[in-house]
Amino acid sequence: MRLHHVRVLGPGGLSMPQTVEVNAEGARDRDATGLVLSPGWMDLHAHLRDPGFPQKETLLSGATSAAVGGFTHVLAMANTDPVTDSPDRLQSLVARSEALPIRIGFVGAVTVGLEGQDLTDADALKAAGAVALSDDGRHAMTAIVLRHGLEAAAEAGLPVLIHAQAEDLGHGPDAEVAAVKDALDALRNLSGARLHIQHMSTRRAVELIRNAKAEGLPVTAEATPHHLALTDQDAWAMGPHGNVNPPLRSPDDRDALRHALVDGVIDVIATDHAPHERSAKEAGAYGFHGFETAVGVILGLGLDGRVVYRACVSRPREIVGQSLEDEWILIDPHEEWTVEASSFRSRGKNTPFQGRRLRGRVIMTVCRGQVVTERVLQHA
């Protein structure tokens, strides 16, 4: 497929219009004036709920939703039922993922059952296909257990992804700050260890990461589209549908996240896609759908193209040691659309952006040389 007059998103930002050939079997050549071609985006943090919660999501519905949203590679967290804490369970998921439209990587648990006590076998999980370890959804590890977990992961060559929230302190900012401090302390003087802090949400935690990077610690961090775009005022207006963990914070916290993303203190944007059925949200369940609104929300932040490329394409893959392979998305940055959750391909319709106008939408996703989703241009 030849795309004529398309702008390409790369490490240097957006190119001038050019003709680009993309390996996309059966796709027709087209005039792509006004469109942007980007390597496929990677999401380091998603909950695909499979096995255990088919009413919320399955591997297939989650992968399809991610493809519609422009993600060609997604990492699935381990807080399933049963927990992905053994090589057999991980191997089964890897085998099932081979038939999916996009690439799904799997994260093994750091501790058995996410209980924060007994470490899993990091080497065996790595051999079974794990690309990282995380107890995301919980943070029950003591500082000693976390340090031993980082040591074991380092020996296996895997990063550890931390849900930075001290469980005994609730959901407030102090819980995030305490957990980040503990994780950074555990990281010090460990050879080969790699720490990644998930869903940053507070200015104070950002400053801890900034100082740790200045110190030379091997730490990376992420923020979600919703924490970059929304505040606690939005959450209050949504009632139980605004529940998310960590909570939406103050405008000052949101602004600190945006500055840290531009500065590179926050390395990547990750959705923390957490689908729920309507009854669960009405009962107070925490989490938002993340895939199908991500491009519109992120483009709405007004970021330089170099930041978008680093945060959504290159740095996520660097953190987990994955290569970019024949994966592309075609974006219409001008299309304005109203979010209607009922149209989502995900089983989770729980979006904080319901009814909002976004600008920018994926119109084609290509993975493994195949067009896996395509949308009709609205202004063609």
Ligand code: DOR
Given for the second form:
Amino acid sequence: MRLHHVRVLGPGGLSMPQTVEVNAEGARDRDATGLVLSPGWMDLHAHLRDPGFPQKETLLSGATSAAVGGFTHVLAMANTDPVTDSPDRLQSLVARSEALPIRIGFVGAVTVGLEGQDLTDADALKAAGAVALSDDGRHAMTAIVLRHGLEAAAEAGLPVLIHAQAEDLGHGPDAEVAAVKDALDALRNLSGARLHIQHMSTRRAVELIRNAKAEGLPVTAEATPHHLALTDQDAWAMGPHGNVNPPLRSPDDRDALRHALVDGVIDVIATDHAPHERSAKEAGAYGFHGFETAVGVILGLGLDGRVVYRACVSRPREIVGQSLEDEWILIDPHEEWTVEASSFRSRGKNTPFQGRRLRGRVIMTVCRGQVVTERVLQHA
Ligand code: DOR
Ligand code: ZN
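Switch over from the form predicted on its own to the form predicted in complex with the named molecule, please.
Let's see the whole complex now, leading with the same chain.
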């Protein structure tokens, strides 16, 4: 497919309009004036609920939703039922994922059943195809278990992704700060270990990561579109539909996340796509749909193209050692649209952005040289 007059998002930001040839079987050449071509985005943090919760999502519904949202590579968390804590479970997920429209990678659990007690077999999980380890959804590990977990992961050559919320301290900022401190302490003097802090939500945790990076510790961090765009005020207005873990925080915390993203203390934007059925949300379940609103919300942050490229394309892949293949998305950065959850491809309609106007939408996703989703252009 030849795209004319398209601007390309790269490490240096947005290019001038040019003609680009994209490997996309069967797709027609087109005038792409006003559009942006980006390497497919990678989402380091998603819950695809498979196996165990088909009313929330499946590998196929999740992968399709991700493709619509502009993600060509997604990392699926291990808090499924059963938990992805054994090599055979991991291997069977990898095998099933080969038929999906986009690339799905899998994390293995750090501890058996996410219970925080017994370590899984990091080497065997790596051999089965795990690209990282995480107990996300829980944080039951003590500092000692965490240290041993980081050590085992380091020997297996895997990063550990931490859901930094000390479970005994609840959901407040202190729980995040305590867990980040523990994790950074566990990391000191451990050669070869790599630590990644998931869904950062507080200014104080940002400052801990800033100092740790200055100290030279091998730590990276992510923030979600919802923590970058929304605050506790929005959550209050949504009742149980505003429940998410970690919670939406103060405007000051949100501003700290935005600054940290720009200055590189936060490496990555990851959605924490956490689909739930309506009845579960009404009963208080934590988590938001993330995939199909991500591009609009992220473009709405007004970031420099270089930051978007780093946070959504390059750093996620560097953290889990994955390379870009034939993966592209075509974005209309000018399209204004209203979020309507009932039209999501995901089974999870639990978006905090319902009814909001967003600017910027994915109009085509190409993965492995195939067009996997394409929208009809409204002003074409
Ligand atoms: O809100 C959340 N939902 N945060 C998590 O850490 C887990 C996730 C889920 O699995 O629903
Ligand atoms: Zn989490």
